[in-house]
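What follows is one chain in C-alpha cells, specifically the form predicted on its own.
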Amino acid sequence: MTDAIVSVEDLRIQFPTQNGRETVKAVDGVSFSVQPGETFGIIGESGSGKSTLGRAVVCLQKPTEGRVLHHGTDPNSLPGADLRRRRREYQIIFQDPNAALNPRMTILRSVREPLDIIGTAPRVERERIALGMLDLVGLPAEFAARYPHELSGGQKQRVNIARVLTVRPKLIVCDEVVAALDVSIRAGILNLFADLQREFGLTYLFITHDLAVVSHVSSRIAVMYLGCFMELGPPEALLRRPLHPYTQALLSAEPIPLPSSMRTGQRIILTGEIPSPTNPPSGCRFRTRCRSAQDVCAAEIPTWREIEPGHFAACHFAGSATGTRS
C-alpha cells in the first residue's frame, strides 16, 4: 500500500554465528504496514526479533531478504545523500536512556546535535529549536546546561524524545522506551507520547514486552515469536478473544489485582525453552511449547489468515479453542 507510511514485505534478517556455519534467523518472513497517525504495537518475549525489526524499519539494519518501504520507496536503494535525508523522517528511541546520551555533552548540545549534523540553520536558530523541544517534553530551560548524570531516568528519556523531535520525524520507533523506568514514571512518558502524537500527527511503532502498556497505547498489536508474527489485531479483540495459543499464554500470565480465590482464569504454563533461532522448529514455530500441537503443526507452516475482520493469526486451529476474556 503506497499510502502506508511503512510497508514491510516478507522481511528476513539473518546474522552469521561466530563459527560461520549457521545463521541466526532473527526476523523470518514478516509482512505488515503502518498507516499515518497509527500506533502499531509489537509484543513478544526477549529474543523474538522485535528490536531487530524496529532497527530495520529505520534503516539501521539492512534486510537479508524482503523489503522495507517508506511511503512506497525502498530507502535502502537510495544514494547515500538521499538515504540520509529520508532517515530524518524515521527515527528511533532506545530502551536505555542513559546509554543513548553522551556523558560529556550538555543536555542542550545533545538535543541540538541532529540539527548540528544537518547544518542548514544558524546556531542561534538550532539552539532556539532545541530549547523549544526541551520545553515541549516538560524540561525547563535550566536543564539545558546540565549533564546526563544530573538527571533521573525519566528526565533522560524526555531528553531523547526532545532530540528526536528536532528533525520533525513522521514515524518514531519506540523500542522498550519505558522498560528501564520506574512504574511511577511510565505513565507520564506514555501520556507525553500521546500528547506529541496529537500535536505533530506522529506515527509510532511501539515495541515492548509489556502487554498492559502496548494494549493501552496501540491501534493494532502484533504478537511476535521466534522471528515471526503469530497474531495481529485490534487490542480489544486481542484481549477479549485471543486466537493463537501463544497469545493466550501471554494473556494468562498478566498479573490480576485479585486474591487467587477470586480469579476466574487459569494460568497457561509454557513448558520447555524457546528454540534456537539458528534451528527453528519445522512447521509452526510455537509447536514445541504449544499444548494444542498436532502432527500437522510439525508438517506444515500455518497460513497467515484473517480469522475475523482485521484479526489475523498463523495457526492451523486458530479460533477453534480460544478463551474469552470479559
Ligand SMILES: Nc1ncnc2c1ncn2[C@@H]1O[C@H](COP(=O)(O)OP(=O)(O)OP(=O)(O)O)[C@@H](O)[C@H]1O
Second form
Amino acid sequence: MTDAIVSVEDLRIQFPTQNGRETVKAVDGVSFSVQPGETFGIIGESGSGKSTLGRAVVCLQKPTEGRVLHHGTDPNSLPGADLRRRRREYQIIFQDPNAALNPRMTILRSVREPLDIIGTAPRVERERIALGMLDLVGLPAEFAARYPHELSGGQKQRVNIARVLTVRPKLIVCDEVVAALDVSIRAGILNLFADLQREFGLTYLFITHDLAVVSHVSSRIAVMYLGCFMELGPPEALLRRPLHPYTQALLSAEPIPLPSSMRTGQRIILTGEIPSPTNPPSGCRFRTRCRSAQDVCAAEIPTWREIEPGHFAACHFAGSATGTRS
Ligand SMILES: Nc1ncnc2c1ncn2[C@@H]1O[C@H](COP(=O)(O)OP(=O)(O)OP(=O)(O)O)[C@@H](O)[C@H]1O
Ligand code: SF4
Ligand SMILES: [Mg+2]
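Output the structure of the form predicted in complex with the ligand; the preceding block shows the form predicted on its own.
Then the entire complex follows, led off by the chain already shown.
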C-alpha cells in the first residue's frame, strides 16, 4: 500500500467541550489508506466523525494524534509553496451547495476564483479554463453571467464541482454532496462524478449516511461509529455478508430497496441514541446498542481483524457463526 494517495495512521481528533472540562473524541483511532483512482466510501450515523475525518484528509483539521500522509508525506511538514500546491491537489465539496459560493459573484467569477488566487495564468486564460469547466459539468455558457440565487441546488453543486476542478485536484472529499438535492437530480450528479473520475483519474473519499449512494459509487466502504471504523470491505462483501452487528443493523433498516441478494433478512431495530463522544462506552463502543453484546464486550476493546481477504471488522465475534469468540 506504499502508492497510497492518502494514508491515515491512528488518527485522533479531539475538541474541547464548551465548558472546557471534557473532550469530544470526534475521531478516535482510525487507520486506512486510499489508492489512486479509488472511490473510498465512509458511512455512519450523524455525529460519528465522518466530516471531521474528511476535513483532516484535506488539511482543514489538524490531528490531535496520529498522521495523515499524502503520497507518504506529511503535508504539514512541507515548505509553504509545496504545502499550498498539495492543498490544491486535495479538495473538499460540502453538502450545502451555497457554502463555497459568494452570492455577489457571478458563476464565472466563482469558478475562476481559485485560479485568480494562484494568479499564474493570464486572466483570459483563467476565464477560458473556467468556461471549459462549466461546460464539462453540463452547464451551458449562459450560466456564466448568472448569480448563485438564479440556479437550482443541483446546478449550484455542478458549479462547486467546476470550481474545484479548475485547480486540477487529485483527490476530492465529497461530504454528503447529494444529501441536500432532490432525489430526481442525485443520479445526474453521481454520474457526473463517475464521468469526471474516468476523465481525470480522480480519487474520491465519499462521505454519506446514505447506504444506497455509497454502495452505488464506492470500491470500498468503511462503516464508522462514534469516531472509529467498525467494518471495512468491498461493497459486495460488506452488503452481502456484513460482519459487524452495527453494519447488519444499518443494512436491515435500509428503507431504500437494496437488491434482495444484498438484504440481510430479518430486520434489526437499532435502539437508543448514539452515545456521547465525550465518554464512549468501555470495550466495544457499539455494545450499548448491540443485540449480540456479551460480558467481554464491556471489558475488552475488539481488535481490528481481517476476517476475509480485504474485509475487516472490529467485533469479538465477527466471522464466527457460533457466536464464540475468535
Ligand atoms: N469544531 C468542533 N468543535 C467541537 N465539536 C465538534 C467540532 N466539529 C465536530 N464536533 C463534534 O465531533 C463529533 C463528530 O462530528 P462530525 O461533524 O465529524 O460528524 P458527522 O459524522 O460528519 O455527522 P453528520 O452526519 O451529522 O454530518 C460530533 O459530536 C460533533 O458535535
Ligand atoms: S464486540 Fe460485542 S458489542 Fe461489539 S459489536 Fe461485537 S458482539 Fe456487539
Ligand atoms: Mg458531516
